[in-house]
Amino acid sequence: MRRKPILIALLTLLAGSSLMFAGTVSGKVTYTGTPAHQKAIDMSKEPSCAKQHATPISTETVVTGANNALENVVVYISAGAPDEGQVPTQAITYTQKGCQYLPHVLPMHVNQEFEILNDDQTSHNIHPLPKVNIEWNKSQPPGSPPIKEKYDKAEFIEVKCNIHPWMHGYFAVLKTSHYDVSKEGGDFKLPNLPPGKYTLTAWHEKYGTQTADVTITGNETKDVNFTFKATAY
């Protein structure tokens, strides 16, 4: 009669201990060599967007920072992820503002809903270009409701606007929610990893992918850094 309460208490203790011993992987993404020069974008044909930028913005294929930092690199658990079947219930947002995609790269879990917003005074036509998921393109006039979508297969999907050719971004559809995108200093962080062996993949839209293996044994932080070879073309 007393076994069931004991079993419940044991399961609760184990669940709590897995959280207590969750580790973190953090690091920086940098580059060597000479990165491709980014071109200034001419938005004169869309004045409602041009006036939102005090100075002209540039393309974002390669975004760098101080100390050879490389931004917009998706770092994620590509093997060993403990949450492959756990689809987040909250939707994530992709915003069109100033005739830009914000953020430039949007990571998401497979089958996670995302919403596309138009914050501009002009129409957009968002056109993702998947290779394994279903392709679609949809018009979104100003003031229209969000476009709601999801993808059921993992892949990196280029996104463009059929109206404004300079608009360019990516969807990163992953089998995990353990991901981050390198920021201004090239930093990334993957917290809340239970003990286990993992493979990390770092993906950049121009410079490809790199992988690294890491083992988490407890409540610890492991440093993993990635360095991409940049080319000037």
Contents of the next structure:
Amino acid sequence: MRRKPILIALLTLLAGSSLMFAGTVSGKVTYTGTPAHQKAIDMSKEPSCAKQHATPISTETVVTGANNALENVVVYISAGAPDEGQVPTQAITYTQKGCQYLPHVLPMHVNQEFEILNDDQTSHNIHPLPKVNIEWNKSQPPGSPPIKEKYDKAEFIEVKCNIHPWMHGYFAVLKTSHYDVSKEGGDFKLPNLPPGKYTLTAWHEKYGTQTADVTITGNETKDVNFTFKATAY
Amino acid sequence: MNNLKPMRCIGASLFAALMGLLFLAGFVSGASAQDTPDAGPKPSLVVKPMESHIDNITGHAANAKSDYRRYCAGCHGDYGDANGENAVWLDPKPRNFTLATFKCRSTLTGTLPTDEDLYNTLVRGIVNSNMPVWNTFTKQQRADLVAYIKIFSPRWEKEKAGEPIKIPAEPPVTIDSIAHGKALFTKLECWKCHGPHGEGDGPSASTLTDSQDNPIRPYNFALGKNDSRFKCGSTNQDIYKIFMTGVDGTPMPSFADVIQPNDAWDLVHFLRTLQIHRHGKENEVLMSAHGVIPPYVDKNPAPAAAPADNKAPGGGQ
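Please could you give me the other form, the form predicted together with the partner chain, since above is the form predicted alone?
Let's see the whole complex now, leading with the same chain.
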């Protein structure tokens, strides 16, 4: 019992200090050139999915926004990450809905458990295609329980449903939880970075990777932007 | 890095390590001088001391070296990477042993097969492929080859083989069992790939590729005569294993988490009726029901069954 006040004091101190020195890296991901046209997906073979989309959705290999914004780019700390090996316990989910993967790219920490859900009225088979992690392939009919999995090595893994060949997604297995995926407008933000030297990597499934070095000295926000060269094929 | 263990007695370990190194150096240089004059840029192959256990026989990788070179390397490659000189001509491609992904397993998807699984593949060969039957070898030779397959991937040193799935005794073949199997074939959407009559012509069939991006066809159950077989065996138990554990490295997924053991037997019985030229219990039972599979009536419907939105294709529409 006597320990409690000390503990609380310690915790506040810790929280306070990390607040004081928490740096942030934020920025935008954009592209130059002309990206390949994304085709509308014909889901007529799967009516229960087709009817979930008022207008047909397009392939998501390259998703762009106004002002040359590039979405679905994973931005993460690839060197200097303070949390390598600290596996978060919080569950993350990958949902199959309307014969689409939500989110299209799911970042996760090495060894972090994630859940795969099927919200559709049709069977899917989840078939990730790793090169360094272990390959498996599981059927998930409607109403089946979530599939719980994890990967023990860092890798970008393509995910497929063989039944619905238009379904494509990625798992980004990283050695850090300091990551973000660029959203509408191409924005990303990595908060809570203690002072230190970092390498940032931005990964796009089609356009590859880019890196940038950044140093955080204290309570500051550093701007880092990435520009990818789009290819028309 | 993480398998460094604290050394209890540094002196002894050092001595042992040194002796080991000396031994290895002698062994490797001796071996490479002998039979790899033309190895080119590739490092000479180290035959790790892998073993296999088949019944009371222990297989040793080192003893399979010349058999592998002589009988397997032409397709599977000296380095197990499926780059043998004949590989370019083959469809499907030979297995790449460096990936340690195998089609014929009694174990769950993503796990390593058992020694028996690999051994049985050598006994059986793989139908509809160029993988031959190896029945001229002795049991010991095959066991040694199974051990040899393990030298190509580090997974065999880090992981144990998966646990074989449990298969309950097969219930009798009845028309009800076949009817339930058909309902499962529809509900689990096997037909999306295999087609409504199992002829390999489902709506997704033409789009399928294996994990190496080579086109692959779903199994056509209706082809073949009375002796029609599967890549991974020919018995009812083999069929049970195939769809429960999945055919790893291909679009054929595992259903172990979604089919109850007894339901799986019903599905086996129905799949046998798709082999229309086969003489067996299942087709006899179907014949005595005048060739008609009655609609399946669930006697204990689940309280909150998911609404079935899919149009049932059915075998006899």
